[in-house]
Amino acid sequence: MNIEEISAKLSWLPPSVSRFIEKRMKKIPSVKKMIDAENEKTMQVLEHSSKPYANKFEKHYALPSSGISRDRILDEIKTMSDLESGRWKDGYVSGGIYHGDNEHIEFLNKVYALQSQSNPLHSDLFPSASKFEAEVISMVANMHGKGTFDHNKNVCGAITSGGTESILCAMKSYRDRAREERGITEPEMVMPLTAHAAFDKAAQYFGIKQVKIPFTADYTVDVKAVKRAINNNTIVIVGSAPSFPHGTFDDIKALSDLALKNKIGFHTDCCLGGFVVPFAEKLGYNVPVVDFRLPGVTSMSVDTHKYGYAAKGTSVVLYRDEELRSHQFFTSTDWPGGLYFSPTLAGSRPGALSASCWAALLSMGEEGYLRATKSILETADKIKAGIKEIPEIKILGNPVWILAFASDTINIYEVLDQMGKKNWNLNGLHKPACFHIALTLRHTQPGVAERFLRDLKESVAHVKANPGSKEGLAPVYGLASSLPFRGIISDILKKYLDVIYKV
C-alpha cells in the first residue's frame, strides 16, 4: 500500500487523530521506509525545478583566494537576470511582479542608489528616512479612512519588510495589549481557514492559539461560526480583503461589528487589496468597505510592494491609534550599549527601500493608481468571460481580480502542469484542489489575456485526452492536497528549504 492509498483510507479522520496515528506510523520501519521513498521521489522533482543553474555557472563554496573582477560578476548576474525576466515581462507569472515597466524600474533603481547607505535605525544620521516613512504611512492611512470621522483622525502605522511582518507586528501588539490590559495569558485569534499563512507564523512565534473558521459556499468566512468561536481569551478577529487563495472578500463589516460588540481587536488583511480596493471603489466597482471607516477595524496590513508598485520589500501596518501601535515597539533601557529602540522586528533596515516606496507612491499619484486598477479589473472581466467558454473549468466564489480555477471533471493539477509547459508560472492551491492567477499590470499588455485563455483551453483539452499524468508537479500537489498526515508534508517542505540553501 502506498502513501496515496493510506491517505484515502484515513482521510475521514479528524486532524488530532491523524497526527496521533502519524507519529505512531513513523516509528514502524516499513512505513518509515515508504515515507522516506516518497520524500526522496518528491525531492528529485523539486530539486530539478529549483536548481536550473546547477551546471551552468561556477559554484563558490568558499571565498575566492583573490577577488573576482566586478565586470565578470556583473556579467554573470545579468545573464541570470535575463534568463529569469522573460516570463514575468511577458505576463506569464501570477502576481510576483506587479508593475514591471522598464522606466518605472529604472526610476526606482535610481532612487535606491541615491539612498543605498541609509538606515532608519540611525534616524539622527538619516532624517530623510523618517520623512519618507512618515509620509508613506500617512498617504496609505488616508487611502483607508484616516480623518473621515473624528474617531479615525489618529490612524497611524509603521513600515515593515512585507505583508508577513505587518501581520506579525499586529498580532504581537494584540497579544501584548491583551496581556497588559486584560491579564490574558492564553490568547486566541479567530481567523478564516483561508487567511494568509503569516497568521500561522504569528501564532507559532508569539504563542497565540488559532481558532480557524471554515468558509461557506462562496469561499468567504462563516460569520456565524466566528461569532460562536469568540470567548474570554479572544484577542483579535481576522478578515481578508481579499484572501490570497480565492481572491474573495470576507464580510469585513459583519466581522468588524462582532469585534466592536465584544470589545476585541479586528485586523483587516488588505495586503493584496490595499492599493486596488480604494481605487476600484472610486471607479464604481462593487467592492466592500474594508477599512477604518468601519468602527470595529482596529488594524490593517497593506502591501506597498504589491499593487503600490514599490520595490520589494515594503509594507505598511496601520493601527486605529498610537496606544495600540505602542505595543509593537521594542525598547531596551538598561543595555550597556546604550538606549535601544526599534519599531519593527528588524533592527537595521534598508532606508533605500523606504525612499523608493515614497518615490513610487508620489510618481504614480491617484491618477496613476486609478488607471492601473481600471486596466487590471478590465482584464479580469475579460478572463472571467472567457472561462465561461471552457465547461470543464469553474471560477471559485465571486472574486474581483485574483481568480482561482477548479474542476469537477478533470485533474486541475494536471492542467496546472500543462500551463507550466506553456511557460506559465501559476499558484497551485489545495482545499479544494485549484490554482489561481493574481492579475497585475503585466497581464494588461495587449494579447496576454487572450493567450492565457487559449493556453488554458489547450491544456484542458490535453488533460481530457491524456488523464492520469505522473510527471511534473501534479503528483506532488495531489499528495499535498489529499494526505491527512500534515507532518509528512511539513517534512517535505523543510527538505525543500534545505535544497534551496544547497550550493
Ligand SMILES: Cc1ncc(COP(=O)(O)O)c(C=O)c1O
Contents of the next structure:
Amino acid sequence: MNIEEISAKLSWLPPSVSRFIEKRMKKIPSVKKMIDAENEKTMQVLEHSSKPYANKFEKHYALPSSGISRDRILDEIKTMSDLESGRWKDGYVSGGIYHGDNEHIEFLNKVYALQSQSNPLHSDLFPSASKFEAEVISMVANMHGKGTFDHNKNVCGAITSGGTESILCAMKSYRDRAREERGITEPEMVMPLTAHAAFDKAAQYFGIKQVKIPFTADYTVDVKAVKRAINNNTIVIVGSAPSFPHGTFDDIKALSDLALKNKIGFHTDCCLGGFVVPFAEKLGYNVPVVDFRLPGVTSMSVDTHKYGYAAKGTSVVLYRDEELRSHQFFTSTDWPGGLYFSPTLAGSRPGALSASCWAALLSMGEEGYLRATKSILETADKIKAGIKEIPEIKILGNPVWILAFASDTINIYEVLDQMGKKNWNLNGLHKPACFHIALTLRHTQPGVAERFLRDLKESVAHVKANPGSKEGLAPVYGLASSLPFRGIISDILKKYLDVIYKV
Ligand SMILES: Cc1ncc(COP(=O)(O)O)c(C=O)c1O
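How about the form predicted together with the ligand, since we already have the form predicted on its own?
The complete assembly is shown below, putting the previous chain first.
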C-alpha cells in the first residue's frame, strides 16, 4: 500500500485521532521509509520547478575573492528579470503583480532610488519618512470611514511590511490588551476557516487559540456558529472582505455587531479589498460596508502593495483608536543601547518603500483608483459571463473579482495543470478542490479575459478527453488535500523551504 491508498482509507478520521496515529506511525521504520521515499519524489518535482537557473547562471557559494563588476551584476539581474516578467506582464498570473505598467514601475523605482537610505526607525534623521508614513495612514484611514461618524474620529494606524505583518500586529494588540485589561491568559480568536493563513501564524507566534468556523453554502462564514463560539476568553472575531480563497465577503456587519455586543475586538481583513471596495462602492457596485463606519470594527488590515499599487513591502494596519494601537508598540527603557521604541515587528525598516507607497497613492489619486477598480470589475463580469458557457466549471459563492473555479464532473487540478501548460500561473486551493484567479490590472489588458476563457475551455476539453493524468502537480494537490496526516504535509512544506534556500 502506498501513502495515497492509506490516506484514502483513513480520510474519515477526525484530526485529533489522525494526529495521534501519525505520531505513532512515524516511529515505525518501514512507514518512515515509505514517507521519506514519497517526500523525496515530491521534492524532486518541486526542486525542478523552483530552480530553473541551476545550470544557467554561475553559482556563488561564498563571497567572490574580489568584487564582480557592477555592469556584470546588473546584466545578470536584468536577464533574470526579463525571464521572469513576461508571464505577469502579459496577464498570465493570478494576483502577484497588481499594476505592472512600465511607467508606473519606473516612477516608483525613481522614488525608491531617491530614498534608498531612509530608515523610519531614525525619525530624527529622516523626518520625510515620518511624513510619508503618517500621510499614507491618514489617506487609508479616510478611505475606510475615518471621521464619518463621531465613533470613528480617532482611527489611526501603522505601516507594516505586508498583510501578514498587519495581521500579526493587530492580533498581538488584542492579546496584550486582553491580558492587561481583562487578565485573559488563554486568549482565543474566533475566525472563519477561510481567513488568511496569517491568522494561523499570529496564533502560533503569540499563543492564541484559534476557533475556526466553517463556511455556509455561499462560502461565507457561518455567523450563528461564530456566535456560539464566543466565550470569556475570546479576544477578537475576524472576518474577511473578501477572503483569499474564494473572494467572498463574510457578513462583516453581523460579525462586528456580535463583537460590539460582547465587548470584544473585531478585525476586518481587507488586505485584498482595501483599495477596491471603497471605489467599487463609489462606482455604485453592490459591495457591503466593511470599515470603521460599522461601530463594531476595531481594526483593519489594508494592503497598499496589492490593489494600492505600491511596490512590494507595505501594508497599513488601522485601529479604531490610539489606545488599542498602543498595545502594538514596543518600548525598551533599560537597554544599554539607549531608549528604544519601534511600532511594528521589524526594527530598521525600508523608508524607501514607505516613500514609494506614498508616491503611488498620490500619483493614482481617487480618480486613478476609480478607473482601475472599474476596469477590474468589468473584466470580472466578462469572465463570470464566459464561465456560464463552460458547463463543467462552476464559480464558488458570489465573489466580486477574485474567482474560484471548481467542478463536479472533472478533476479541477488536472484543469489547473493544463492551464499551467498554457502559461497560466493560477492558485491551486483545497477543501474544496478548486483554483482561483485574483484579477488585477494585468488582466484588464485587451484580449486577456478572452484568452483566459478560451484556454480554460480548451483545458476542460483536454481533461474530459484524457482524465486521470499522473503527470504534473495534480496528483500532488490531490494527495495534499486528502491526506489526513497534516504533519506529513507540514514536513514536506518545510523541506520545500529547505530546497528554496539551496544555492
Ligand atoms: C485576505 C488576505 N489577507 C492577508 C494576506 C497576507 O498578505 P501578505 O502576503 O501581503 O502578507 C493576503 C495575501 O494574499 C490576503 O489575500
